[in-house]
Structure formats: structure tokens, C-alpha cells
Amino acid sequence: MHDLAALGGEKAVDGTFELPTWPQVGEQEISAVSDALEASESDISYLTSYAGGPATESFEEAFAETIGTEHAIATNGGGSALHIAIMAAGVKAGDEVIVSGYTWGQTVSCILQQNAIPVYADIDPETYTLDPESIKEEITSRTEAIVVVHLYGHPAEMDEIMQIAEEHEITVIEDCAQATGATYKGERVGSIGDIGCFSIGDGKQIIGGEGGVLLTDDRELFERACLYGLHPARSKQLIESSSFDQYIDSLIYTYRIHPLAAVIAKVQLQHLDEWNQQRRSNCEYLSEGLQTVPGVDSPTVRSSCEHVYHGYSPSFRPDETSGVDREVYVEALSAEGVPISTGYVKTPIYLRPVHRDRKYFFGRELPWSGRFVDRDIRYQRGDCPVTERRCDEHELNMGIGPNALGDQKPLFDQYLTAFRKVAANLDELASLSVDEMKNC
């Protein structure tokens, strides 16, 4: 019987341990629900928070000091709370927001909501976070934001990039969807650029089931944002500036967040840096056995950063597989019960068809067209190399993230057993396709 799983052996994977189910709730985040539903008998801020209330107050006041920063806003997402930001920042239709092409939708979603026009900038090759040197090649003079992601919770390069925004008086809003609890030099990401953004919906580092945070220290942004993204009732309460109290009215967008999802998420961030530190501890468990295996390289971790593993996303090496494919290469992983594929971003967002075709939701190719455009962005393979060499050679992704709690370091034993017998048999796995495999 040969050695791989793919072709007839058996998996090093064997179903012994398993990662945990994430999210997860627990007697805590049950008990604290079942109090709201109780109290909300007599005060319905437990049932909506449209005009604030403990539950949603509460949690904005706990997450703003657990990131380190002097005011929150509580959203019914990640993407709700980018948006309010973009608009908070003062970005206009036609302005430019420079942006990473590798990412989520979303961290661009809120530029093309706006009316305004994505910019991409190239990414670090190690980190895949905004490569500063290319956020200065494509500044002009209608560039309003920047818009940088912290992927897969590693922290980009801030302080590189607040220099180049302080120069240029651009406002910087950082996407900490996935890296709440990260740390850059010391300081919690989402506290070091004028504002933050989250998410506590599937799959982040503490859940409320869906929501999002704003956060940001500057005042003229907070009530902005409060504007935009808050119910009247809200706004009264919360806007001091009497510029901006004579616009509050119901022309907005319904960003407010769930009470309960609120209440969930406030239990769960007792436990983030506990959690954090137990999915570091795992993750670098497994970058550190990857070392000595050919093929793959495990993810960088700066030195001034700490890691929060919402994904763990580890580089393909092809000039190390003796001709073996990405697609072949994570077909025999996938056989061994490793769960990989090849990639997470895929396709870079400026090549997809929404940007090719200019077929967003307003229509008539706005953003990219109209009276507030005064140049002809068209976005083209070559735009951004590094972006797409690891789109098209490098990309992996593992199904490792917030899941990776507790010690599992048996079960990423045996991912590891599986990458050294893929790494074993290179030489017969490279005259074979994934059909091929699939056959066998």
C-alpha cells in the first residue's frame, strides 16, 4: 500500500482530535442573554438600542478601553462600521481611498458605498498587509483615506503609514475585522490610526453573533459617525457640536447593533486575551514544525507585532516541490484530512468582474464615471505584482483561526505528519494532475 492518502494509503489526519466548533457560546454568554430577555420586560433597550441603553452602552464602554481608545459605537457589522467611518472621514463622491487589493469585499465595499473610488496599493510579500513605499506611489491630490487591513490578524506597518498620512493630511481607518486583540509595538491595532473598525460576527476572535465596533479618539469624527450610522434618538443624546446637531434626522443608514449581540460580546471579551494567546500558542506551534518542510513556508510574524490568527494563511513554494503544482500539492493535503486549499483572497478584488465591468449597484459605471471623476482609473493585471504573484503561485489557506483554542498541538502533530509524507513523495506526486489523484 503506498504511503499518501491520495493514493491509497492511509490518512495522517485520522479523525482522533478535532478543532474545536467556533463561535461557541457558554453558560456566561446564556445566563447574561437570558438577564437581558428578563429586563427587557420593563426596558426595551434590551430589544433594540435605538436610543443607546445599558446593554449596547455597556459593551461600547468595555471594548473602547479594553483597545485603548476614548469612544465607541456599536454597529450590526464589521462592514456597517467601515462604512460610517468612510463617510465620518469626509470621503465625497469621486474622492479616491487607497486600499489593499488583497483583502476581504468589504474592506472596499465602503469606498464603493460612498461613491468614492478604490485605489489599490500593493502588499507587503510577508505580511500581506499595505506596503507603504506603494501607498506613496499612489497618492494625488484627490486621495481623502486610506483604508488599511490588518489580514488574517497580523498588524500592517502603521507607523510608516500614519507618517505618510500626517504628511499628506489623509485620514487613516483601520480594518480590524480580523485582528481584535492584535497588538503593533505595544498598542492595540485599531487604536493607532484615526479610526477603528471591527467585527464580532462568525468566525472573529469574540462573537456576538453579528455586530461590529467603531472606535476612534477624535471627537469631530465620533459625532460624525453618529450621524450617519444612529437612530435620531441616539444622536440627540451623543452629538455636542451644535454644527452637526441642526443635520440629525432619520435620513440614515440603520447600522445600530442588536442589544443581545452586545451582551454576548461583552462576555466574550473577558476572555480575549486569554483566547488570543491560546490560538498564538497553537499557530506558532505549527509554524514552527513547517520550518524544516519543503514546499511551504509558514506565515511571517514581525518581531513588533503580535499575531492573532484569524486565519492561518502559509505560503506555496514551487521552487521546492520538484514540479509539483499548488492545485496537486494541495489536493494530497487535502486526501491526508489537512484542511487546506489554495487560497482565501483568490483573485485580487481590482481584477474581479464588479471592477472590470464597472458593474456596481448604483449602475451608469459609478462610481468610476460622472461629473465628480476627473481621471480614468481602469484597473489591469501588472497593477499590483505582489498582490498577484500571491494570488496566483503562493496563496494557501488552512482552516485554522479562532477555532485554535485549547492545546492542539496532537492534532496539528498529524497536519504536520501530513505535510512531511506530501513532502516525501514529491518526486512521484509530479507526474501526476488533481484528476489523476481524484482516480486513484
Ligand SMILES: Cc1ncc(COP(=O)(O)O)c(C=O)c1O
Second form
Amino acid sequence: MHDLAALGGEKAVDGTFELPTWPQVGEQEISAVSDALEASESDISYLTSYAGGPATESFEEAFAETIGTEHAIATNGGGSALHIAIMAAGVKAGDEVIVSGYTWGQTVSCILQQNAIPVYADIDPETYTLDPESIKEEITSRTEAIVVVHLYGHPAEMDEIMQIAEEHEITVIEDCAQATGATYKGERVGSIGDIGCFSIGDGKQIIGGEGGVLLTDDRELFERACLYGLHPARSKQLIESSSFDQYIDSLIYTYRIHPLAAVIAKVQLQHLDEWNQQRRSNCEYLSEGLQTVPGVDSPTVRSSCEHVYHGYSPSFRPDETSGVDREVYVEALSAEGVPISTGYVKTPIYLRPVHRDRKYFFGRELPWSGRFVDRDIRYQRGDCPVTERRCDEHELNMGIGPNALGDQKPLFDQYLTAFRKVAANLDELASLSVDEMKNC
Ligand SMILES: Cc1ncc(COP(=O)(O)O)c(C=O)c1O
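Having seen the form predicted on its own, can you show the form predicted together with the named molecule?
Every component of the complex follows; first up is the chain already shown.
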């Protein structure tokens, strides 16, 4: 019998061990929700946060304290937190916002929703987060903000980014949707930039089911974010500035959190560090094992950072795989039972049809044309070479993330056996296509 499962051999991952499902809610969350529902009989704020109330406010306070900021607004998603962050930062039609093309689309949607123009900087080849040198090259007099994403849970190079932003008086918004609890030089991400935006949606470090949080130390940014994201009844309680008073009631998105999501997430928040530690311990074990496997590099973790592994995205090494196609490599590992695919981002955001065809609003080429736009920004292959190489050649994505709880070492030993089996059979795999493998 052949050694490789793809060619008729036995699977390395035999089903004895399984990753836990995520998200999970336990007795604590269930009893907190049940208490909240009972309380809602006499206090409607347990069912709607339009005027705040204990469920929402205590979650906001706890979240801000955990991450280390003064102010918090709980929202109904990470995407809505990002949208009010961009508005609070004063980004307007025709303004330019620097962002990574190697991310989840919502890091960029918030810019487009403001009719502002995303300008793409390249990424660091090891951490896949914004490269400060590339940011510098993209700054113009129209640059109003930078949206920095801590993709997969690894922090971006915040010191350098903040220095550039300060020099040019640009607002920095951290997209921490995948990075709750991650640290950069001892500080939690989301407390370093001007505004931090988090998600507590289904696959995140802690969950409310759906939801998000906007954090800031800046009172003015906070009050502006209230104006856009909260019900006037709550804005009236929170906004102190008399100059903002007049705008309450003018532009309101229903972006507030459901109080029951806040109740669930507050319970989960108590476990954030313990769970992130388990994720780190499991993922670091896998990474250590992969160090001796040719053909693949484990995700880099900078010594200044604590990763929280929203995603585990290793790199395929074509120079070490004897000409094996990346798809074939992934197919061989999948046949062994390893949850792996060729990618998460797959296509840089700026090469997707919305950008290529200038069709975000399905007409008038907005936001790239119009009276507020003073240069013709188009996107093409070659704009961000590191991003494109990552997507085209190196990106791998494993089904490991917030679910890497408990002790997953026995399962990860089986994954490592699979990687080693594939590495030992590269010459044979080099002559196969994915279709041929599927027919084996
Ligand atoms: C990087 C990033 N930004 C923003 C979001 C949006 O968060 P939500 O789904 O809570 O709106 C996500 C969601 O997965 C994300 O991964």
C-alpha cells in the first residue's frame, strides 16, 4: 500500500482526536442570558440598548478596561464599528485612506461606505500586516486615515505606523476584528491607534453571537462615533460637547449592540486570556513541529508580539517542494485528514471586481470619480507585489483558530505526521495534477 492517503494509503489523521467546535457557550453564558431575560420584564434595556442600560454598559466598561482604553461603544458588528470609526475620523468623500489589500473585505468596506478612496500599501512578507515603508510611499495630501488590520491575530508594526501617522497628522484605526487580546510590545491592540475596532461575531476570540466594539481614548472621537452609531437617547446621555449637541438625531445608523450579545460576551471576556493562552500553546506546538518539515513555513510571530491565532496561515515554499503544485500539496494534505486550503484572502482586495470595474455603488464609478476626487486612482496587478505573491504562491490556510482550545497536541502530532509524509513524497507528487490525484 502507498504511504500517502491520496494514493491509497492510510490517513495520518485517523479521527481519534477532533478540534472542539467554536463558538461554544456554557452554563455561565446560559444562566447570564436567562437572568437578563428575566430582568427584561421590568427593565427593557436587557432587550434593547437604545438608551444604554446595565447589560450594555457593563460590557463596554469591562471591554475597555481589558484592552486598556477610556471609552467604548458596543456595536452590532465589527463592520459597523469600523464604519462609525471612519466617520468619526472625519473621512469624507474623495479622501484617501491607506489600507492593506491582504485582509477580509470589511477592513476596506468602511472606507468605500464613506465614498472615500482606498489606497493600498503592501504587506510585510512574514507577518502579512501593513509594511510601514510602503505606507510612507502612499501618503498624499489627501490621506486622512490608515486602517491597520492585525490579520489572523498577529499585531502590525504599530510603533512605526503611529510615528508615520503623527508626522502626517493622520488618524489610525486598528481593525482588531481578528485580534482581541493580542499584544504589541506589551500593549493590547486596539489601544495603540486612535481608534480600535473589534468583532465578537461567531468565529472570534470571544463571541456575543454577533457584535463588535469601538474603543478610543479620545473623547472627541468617541462623541463623534456616538453621533453616528447610537440612538439619540443614548447619545444625549454620552455627548458632553455642546458643539456636537446640535447633530444628535441627524445621521444615525442602527449599529448598537443587542444587550443579550453583550451579556454573552461579558461572560466570555473573563476567559479571554486563558483561552488565548491555550490557542497560543497549541499553535506554537504545531509551528515548532513544522520547523523541520521542508515545503512549509509556520506563521511568523515577532518577539514583540503575542499572537492570538484567529487564523493559522502557514506559507507554502515552492523552492523546497521539487516543483509540486500548491494545489497538489494541499490536496495531498487534505487526503491525510488535515484541514487545509490554498488560502483565506486568495485574491488581493484591490484586484477583485468591485475595484477593477469601479462598481462599488453600481454606478457613476463612485467613489473613484466625482467632484471631490482629484486624482485618477486605478488598481492593477503589480500594485502590491508582496501581497500578490502571498496570494498567488505562498498562502495556505488551516482550519485552526479560536477552536484551538484545550490540549490539541495529540491531534497536531497527527497533522505533523501528515506534513512529514507529504514532504517525504514530494518527487512523486511533482508529477501529479489535482485531477489525477482525485482519480487515484
Ligand atoms: C478583519 C476583519 N474586519 C472586520 C470584520 C467584520 O466583523 P463583523 O463580522 O463582526 O462585522 C471581520 C469579520 O470577520 C474581519 O475578519
